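Taking the form predicted alone, here's one chain by itself in structure tokens.
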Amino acid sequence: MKQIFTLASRNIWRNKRRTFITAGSILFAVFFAVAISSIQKGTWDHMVDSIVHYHFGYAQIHKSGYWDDKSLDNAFDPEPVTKILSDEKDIRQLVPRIESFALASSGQYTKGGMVIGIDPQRESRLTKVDGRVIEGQYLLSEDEGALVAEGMADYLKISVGDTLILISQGYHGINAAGKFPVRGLVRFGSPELSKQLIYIGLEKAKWFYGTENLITTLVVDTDKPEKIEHTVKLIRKNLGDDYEALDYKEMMPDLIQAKEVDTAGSQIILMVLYLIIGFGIFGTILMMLKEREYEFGILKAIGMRTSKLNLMLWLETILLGLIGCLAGIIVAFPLVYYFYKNPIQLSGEMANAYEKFGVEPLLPASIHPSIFITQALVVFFLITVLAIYPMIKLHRLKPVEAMRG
């Protein structure tokens, strides 16, 4: 076996030009496959991360019917739910919220906004909203002030220390009105969120909307996001029909459909790429067989078994594949890493489409190891399959005819 491997490794460098052409075609196949897959995965990971850590969380629990109606009348007591789910090991924490809308006003300016009553400590662990405060300070426990998104503050012409007036309809139709000192301004990457979000303390929100001990939402935080669908199924089973539990995919179906369409398009592009490269490699193999036909005839004539000859030729093809795949990964990584650190900033209609989903309009690359390994393995598998053809030709090769040719 060692002798066969030595022969194979030497044979691939006998014709350096052919070797460089074959390895180069494999290099470009791996390079473009990695680049396409990296941008796609990075983009969708960025979208999911924006959804999860900006606002939605991995999953949410509501009273049945709330997601379709989003009425304060569907508020519920979180204590029984928290007790039932306290033993679920995949749930790190349940973050309570009161979510509703209100008319925000300051001086002569008014604007509709989304008001979210939060537990400051739990919310900061989930969405890291405290790290987005650009002016002023984050809310403290039992705080009676408000955090205002930067876009909303610009529209209302308010800053830290000013008073924000909120008017809305509370629980079971009661009037809701209150004054809130602005504690800080918050910056979001998504312009849509920046134009409408207002945070107030959870207890102050209960007072404002008259919900007493009720909330509208429990956000599920987990250490195992890849198992969130299974976790949501367990939550539904434990809570019964009085509550609804939705993961982020169910809360954003438009985004998931767009991802599926985009993934399908990328797979078609990759298949065409693999097909083109496959024909290129196959052409190189045919050229090699023709050039070395006399050599193979001599080897068979002096008694070298076809199985060993097949093994040698297979090893040559595999070695070429390894060289091309490794070179492709080495060449692709610096480019992918650059766009991982410096995402592409979108503009125009594409940026607007991203903002509709509440996502910052960026195209970052992903440097997850699976991207490089998967694409290299696919190309390597393609080469392995193509290596079968030379084996068939060698099995049928007649030494006398090969030497005469």
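Residue numbers count along the first chain shown, from 1. Remember, it's a predicted structure, so these values are computed and weren't measured experimentally. We call the rigid core whatever largest set of C-alpha positions still superposes within 1.5 Å between the two forms. Compared with the form predicted in complex with the partner chain:
- After superposing the rigid core, the Cα of D247 is displaced by less than 2 Å between the two forms.
- The Cα shift for M304 between the two forms, taken after rigid core superposition, is 2 angstroms or larger.
- Once the rigid core is used as the reference frame, the Cα position of R122 differs between the two forms by less than 2 Å.
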Second form
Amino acid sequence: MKQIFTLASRNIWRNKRRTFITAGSILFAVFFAVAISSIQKGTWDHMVDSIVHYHFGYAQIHKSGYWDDKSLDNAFDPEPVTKILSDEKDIRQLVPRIESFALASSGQYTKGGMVIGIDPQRESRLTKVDGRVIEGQYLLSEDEGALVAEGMADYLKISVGDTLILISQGYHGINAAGKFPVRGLVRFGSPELSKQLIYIGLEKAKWFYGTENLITTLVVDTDKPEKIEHTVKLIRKNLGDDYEALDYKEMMPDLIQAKEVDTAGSQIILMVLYLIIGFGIFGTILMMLKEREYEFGILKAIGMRTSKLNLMLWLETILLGLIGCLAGIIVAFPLVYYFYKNPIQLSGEMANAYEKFGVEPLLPASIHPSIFITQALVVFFLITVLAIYPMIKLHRLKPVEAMRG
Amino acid sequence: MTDKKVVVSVKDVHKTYTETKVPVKALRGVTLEIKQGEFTAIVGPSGSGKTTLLNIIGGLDRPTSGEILVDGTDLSQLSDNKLIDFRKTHIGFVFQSYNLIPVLTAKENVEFVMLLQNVAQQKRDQRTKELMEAVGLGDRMHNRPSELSGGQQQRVAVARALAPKPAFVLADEPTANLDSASTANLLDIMSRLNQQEGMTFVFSTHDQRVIDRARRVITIEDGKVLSDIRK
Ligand SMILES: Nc1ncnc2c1ncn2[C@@H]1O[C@H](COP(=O)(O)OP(=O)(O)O)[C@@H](O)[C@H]1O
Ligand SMILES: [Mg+2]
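Next, report the structure of the form predicted in complex with the partner chain; the form predicted alone has already been given.
Following is the full complex, with the preceding chain placed first.
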């Protein structure tokens, strides 16, 4: 085995020019593929993650029908649900919310917004919203006050210590109105969220909306986001038809579909690129095969089995591929890393589109290992497929004919 | 000589090449025996069938009809892979030229077959050194073939052929591309290995100076044995 490896690694350097050209073409393909995949994955992950982490969570539980008709009338009692799911080990915690809309007024100015009742402690574990407070303080449990998003506060011209008046329609159409001292201002990267959000304490929200002990939403907090689809399935089975459980993909199907279409598109482009490079490598292999026919004849004559010869040839091409692939990754990494640390800032139309989804208009690159591993696997696979033809050739090669020249 | 072991036995071998437009009858009923320790030249004009015969004896090609026994093994009974293994262990080859693997040093070329046979390193090193010294290239162990003259390359090829201690060494016109000094030198070495180690050599040639050095001369013409003279 060491012998074959020695042969293969030395054979690579026999024709340096050809090795450089071949490895160079692989380098180019890998560089390109890494750059494209990285920006793409980074951008989409950023988008999905932002939405998931700022707000949605990986999954939510509601009363059946709430997602299509987000009305307070679809509120439910979380007690039985919490009890049923208390043994589910992939659920870290269930975070209760009451989500609805209200008119917010500072007296002088009035604006519609999303007024969400939260359990301050649980919510901070889930969305780290406490870290977004830029002025004043985060809500205490049983707090009577409100947290106002920066954009909303600007519009209403209020700040910490002022009083906010909220007016809405509560549970089963009752009138809802209340005064809330502003405890703090929170900042969101997304201007859309910033213009809209107001947080109040959960108990106060129950009182305000008149839901008694009912809530609209239980957010599922998990340590294992990659298993969320499975977890949601379990939740559904346990809760039955009275409730609905949705994972983040189901909560934003348009976005997930757009992501998949976009990713598939660039994957086709990369496939074509690899195909072209593959033809180049194949040409190299054919030339090499022709040039070394005599030598292969000698090797077979003096007792080298075809299988070892094949292994040698495969190793040669794999080494060549590996050199190209590594070089491509090494060249691409600094670039990708730069855009990972310094995401591209979007502006204009694009930025607006992002903000509609409630996402900061950034295009970060991803440095997820899967991007690099994928390219290495593609090159490995490509070369192994390309090596099939020479292997057949070597199998059929007869020393006598090969050496007649 | 009659008590010596028969290494190669060729019985009524015919070989007809059919890939050509007109079939070529390269061998037409060759029968001969090679015994252990012989130093045999296969002689004949170009196209007489020397290469064809050596290829068949060496298990590189299969006859159209007839039987080949090497060391008692009927080569026609071996599968392609088994034939490769058989060549590795029983037959040493020296070809006309470009015998050596260009990316390996002289030493590595010589130990190549031993490595294929998984011979232990110490044994390998010792044998390689012995053989390189026997062919007068003890100081050229680490040179690549391109750094050696044609004559030196052929001597390395002889060393490589001997390395696995084969039943015999086949050499098809080993001196065809050598000048007369190198030719004489190579024959000296082969002859010495034959006399001192008892290695059996079968080589083809149409060079009179080489024929003179042989101790048995088999002449073939038009694919048939014309004469077989032991000196
Ligand atoms: N692969 C082949 N296909 C067709 N004819 C061949 C082939 N190899 C050799 N011959 C023919 O067989 C005859 C014997 O050739 P060869 O054994 O090479 O003779 P020598 O080695 O004595 O010169 C020649 O007529 C040659 O042209
Ligand atoms: Mg010949």
